[in-house]
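A lone chain, given as structure tokens: the form predicted on its own.
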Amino acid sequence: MKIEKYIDNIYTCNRTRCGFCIDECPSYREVGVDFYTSRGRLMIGRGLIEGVIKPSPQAAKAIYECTLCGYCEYKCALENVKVLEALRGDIKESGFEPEQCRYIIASLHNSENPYMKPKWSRGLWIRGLNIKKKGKTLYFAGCTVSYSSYLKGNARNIVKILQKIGLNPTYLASNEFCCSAFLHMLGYEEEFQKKVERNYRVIRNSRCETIVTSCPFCYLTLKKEYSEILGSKYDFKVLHITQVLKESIEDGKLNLTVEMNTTVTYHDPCHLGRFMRVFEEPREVIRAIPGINLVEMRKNRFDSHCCGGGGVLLAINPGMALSINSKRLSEAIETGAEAIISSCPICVETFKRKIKYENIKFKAYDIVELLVKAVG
């Protein structure tokens, strides 16, 4: 079993019990039942290795209703996530796997996407852009953004700043695949070794020296997840978009000139912030425009909430997660701004999905989105 590499993992937590794990856990705040916190399930991975309980359809929709934000881990000493990745894992190859997962790994290995879209069809964005096939600096739009309805526009964006900095990137076009991140949260640990060495030969025949992507799920799987399997060979340096704006604005590449006069909120997404450490460098980008309010949620940083959107959640229990997401935009509304900005792709399109949907007077920007308005 996949999960009795962390067996350690699982025992420390069922015999300390310290239920810190609960605190924002953000499904069990929409259950409240304790096989929804991660002491809960790791409780459902030692009955499954000690074989108390079974695989059942019970057990997986308590594993896999989860957003995989990281809380768990913030707030404890043991790999949370890793643990439930591997639960996941063993509940596959159970055959108790939903079915919505299914569907999701089949247009990855068919489409190189998760959201069953054509793979010719990936940058079809990029047309009048002059963009080159091979340089030092790659743009790795991930694919929300390249396929989503809801960031129409935002990729070219991405690229025109880049140019404008006089990066000028290269970019992949239909050549470029998943980073397999939904792999990797899936359990299917051996595929995803396969594609990132796969993957690892596109990057570098592309001849870049610097990743850039907009996507957390993308800048965390190929800044760390590459590098831990590949080791020493994967040289690449891998950015935020954000990193890279907050920089070009301070070396005075990047002027913004246009007023905005208007209050925002910034949603730390999980796998930017809580994963990868990345804060302050979004809110400096924001401070950085004319006019512009910051105002914090109570919840932020480490301690931000889930926006609902991660670990599949939003295709496998859309209802549940459009409530946590309910739950968040409501502590960014309370902050009396106009707006909620975030540097993730998923996060902003959950915010403008739920937005429609309810026909909230409230808007979702994307943090590039928000930036362009204010270049002159």
Contents of the next structure:
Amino acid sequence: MKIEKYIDNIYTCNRTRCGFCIDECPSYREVGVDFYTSRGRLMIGRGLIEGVIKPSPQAAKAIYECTLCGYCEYKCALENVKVLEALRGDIKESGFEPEQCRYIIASLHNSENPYMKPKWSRGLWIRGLNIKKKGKTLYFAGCTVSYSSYLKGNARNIVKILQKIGLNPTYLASNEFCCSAFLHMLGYEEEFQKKVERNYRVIRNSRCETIVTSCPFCYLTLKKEYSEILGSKYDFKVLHITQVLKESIEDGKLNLTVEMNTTVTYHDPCHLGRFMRVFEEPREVIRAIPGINLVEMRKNRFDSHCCGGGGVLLAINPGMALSINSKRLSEAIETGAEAIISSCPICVETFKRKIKYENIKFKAYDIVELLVKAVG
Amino acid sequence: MATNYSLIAKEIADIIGADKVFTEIHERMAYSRDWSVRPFNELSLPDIVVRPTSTEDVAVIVRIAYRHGVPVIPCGGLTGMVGGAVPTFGGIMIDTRGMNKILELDTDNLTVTVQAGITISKLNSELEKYGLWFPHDPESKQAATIGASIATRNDSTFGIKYGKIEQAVIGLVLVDGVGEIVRLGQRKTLISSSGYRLHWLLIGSEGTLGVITEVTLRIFPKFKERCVDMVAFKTFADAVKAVNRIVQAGLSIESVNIMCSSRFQYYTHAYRVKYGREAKIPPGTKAILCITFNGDDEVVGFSRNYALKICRELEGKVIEEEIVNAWWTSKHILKFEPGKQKWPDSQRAERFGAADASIPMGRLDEAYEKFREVALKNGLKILGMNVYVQAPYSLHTSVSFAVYVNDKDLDNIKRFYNYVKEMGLYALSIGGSSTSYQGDGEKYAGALCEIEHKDSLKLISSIKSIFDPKHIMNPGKKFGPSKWIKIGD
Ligand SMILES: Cc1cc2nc3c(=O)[nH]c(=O)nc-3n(C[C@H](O)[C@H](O)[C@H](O)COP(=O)(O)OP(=O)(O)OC[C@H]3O[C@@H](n4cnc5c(N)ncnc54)[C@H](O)[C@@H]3O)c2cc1C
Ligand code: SF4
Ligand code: SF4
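For comparison with the form predicted on its own, please write out the form predicted in complex with the partner chain.
Full assembly next; the chain just shown is listed first.
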């Protein structure tokens, strides 16, 4: 079993029981029972190891209805998220993974994206843009930005901004692949490793030195997971767009001239914030916009609540994901801001969806969406 | 005839809703243990887990349990240290955390009425919005509930100013062992000479008299400033003398903690993580006194200076700020470096286990020697001693005598429980108490209570039977034989 690798983690929690991970766990906040916490899920792991619990669709539900937001890991000292992913791996091996996961995996294998969209349409957004075939900076759009109807124009805007600041990015177009974060989130660790090897070759062929992405999942995966697997041969510099923007504003390469007299709040994407600790760059970018007033939610930075869109929960249990989202939106509205800004396509899409479905008088923007308005 | 739990589960679900009733093994597994020392792979599964959201739901569950004569175990955050919320004989586990609402906040009279399953931290984060504060503060506050704080009579960092939880409980609602809903105590005032103080019976009751479902608490306006200090002393007696002088001088001290030097190292985990070295204390230190003052800036500043002057007069040595900050992080703030939280980080190989006793203040040095002797005799490695002061402005102690336990070694666990018994009996022999914050739980069951209360045992049993005639409320705790501790062994 995959979780046997984490047996020490499981028994350490079992003998600690401190419960620091519970009260703010998004899935616990929805369901309110101990088996919807990191501690409870580690207990399920113990049950599987000791043979007391047999994998079942019900146990699978408790394991998969988690956003993999990493709040528990921040509050703990264990490899909580790795254990949660390994648990998914074991459930998958026993054949009880939710069927949505199987569709996602099939889609990944067939068309290099988790959304069952055709591969050929991945790079359609590029039409009319003059993008170099090879270059030092690679813009990696990722699947969500490439396909989401909620993020139309986002990738084009990013490329235009990158061009404006003189980075002149190259783009892999239909060769662009899924970073495959979904594979390891769903416990397909071996398949993930294979994809990483292949993807590495594609990146290498582009002759780039730096990869810029606006998706925190891609950012974490390309920066951390790939280099953990590939070691020193993987020597690319990986940046999140907010890091590039912050530097360009500081260096005077990007001038924000249009006043935006509005109050906004910033939502830290779990994968950019808690996991990768990029907290201040997006805030500095927002603050650089003339006239803008940035206010904080009570839960921010490490303590930020998840948007509900992580861990594939949107596919597995959309109702639960949107209810988690609703709680976060309320926190944003409570601040008195007119809009919530984030720097993750999945967070932004989830907020936009919720606002649209429920006709909420509130706005959600991707940070780049805001920025292009300020550039004029 | 074997109990038909699926029938019972269905009966409960039919009335309170199937979404509140759980019977699958993976659902029950999470409720099979608390933080008590027990073999790492031991399992005590409840037969049913229920998550009521109201007093009425709880009454339904208990009435059904009463009719079938099956155990009812209330639980809060499952962080208890004596197996109090462990389903020793199976039965129905009531997860009280579904009852987590604030029912009334009365800012004129400074009271708050909550459902008993709210955690202390959650309550405080809500109160904070109104500039208010509930000062009861165990380290487990992020998971420990108000109901369990009453049921265990746990310790609070700010005990020397605000006391234990009984100082804060104005009234409560209880579902007794028959399933009756009863309101005990008052609604808006702590003070009454009418009738009996029945709500005080629930303090330290460990779920054996019923399920607490609602509580009215006194609260305070949030203070403005706090200062924290640590002073090293050569003996516990010197530290005690300093605290008594501080109180005598008229200073409104907020918290007192006295640690031995090994416990100090455990509590400076955050310092080690941050600076990569052990926290240093003056040579010859035996007791480290930790004190805080809270209030207005000027008052806090004056109090601090005056208190440190008293400490210096008694040859106390003030400890550097970084170490003090690290300790305070560990004790109260609980904001550790991300991913480096103290508790799991320190329990990887061996775990924390503690005997808890109340020791008369004049005998702490002797108790420290006894602790070392008994631990050594039982072959246990010392983690350290920590003295909490838990009565307003008087140095009445709750002491944690902690050792390391290997929960993969049954013999080690047995030796631990023998050590716990010996420390409990020692505390009784000097006029103290055998448990001061953990409770009797499953650990002692009735073993030490029978000695500590030998003259009032009949009354205790009668009270139990009045509240819980069929003895279905948390059986195996506070009464009867203990699995681990036998007197006369
Ligand atoms: C990391 C850590 C730090 C700790 N620090 C401290 C500390 O500083 N001071 C201290 O005193 N203790 C401490 N403890 C011990 C523990 O947190 C306390 O005993 C706490 O009161 C238990 O609360 P809980 O909500 O987890 O209760 P549980 O363990 O779930 O239950 C404890 C007891 O209360 C009963 N109970 C729970 N809810 C109700 C209810 N509504 N009605 C009736 N009975 C009920 C249960 O049946 C059980 O007997 C610590 C524990 C941990 C794991
Ligand atoms: S914080 Fe870590 S050790 Fe503590 S209960 Fe949660 S998972 Fe277990
Ligand atoms: S990853 Fe997030 S949702 Fe999952 S158990 Fe941890 S805190 Fe809860």
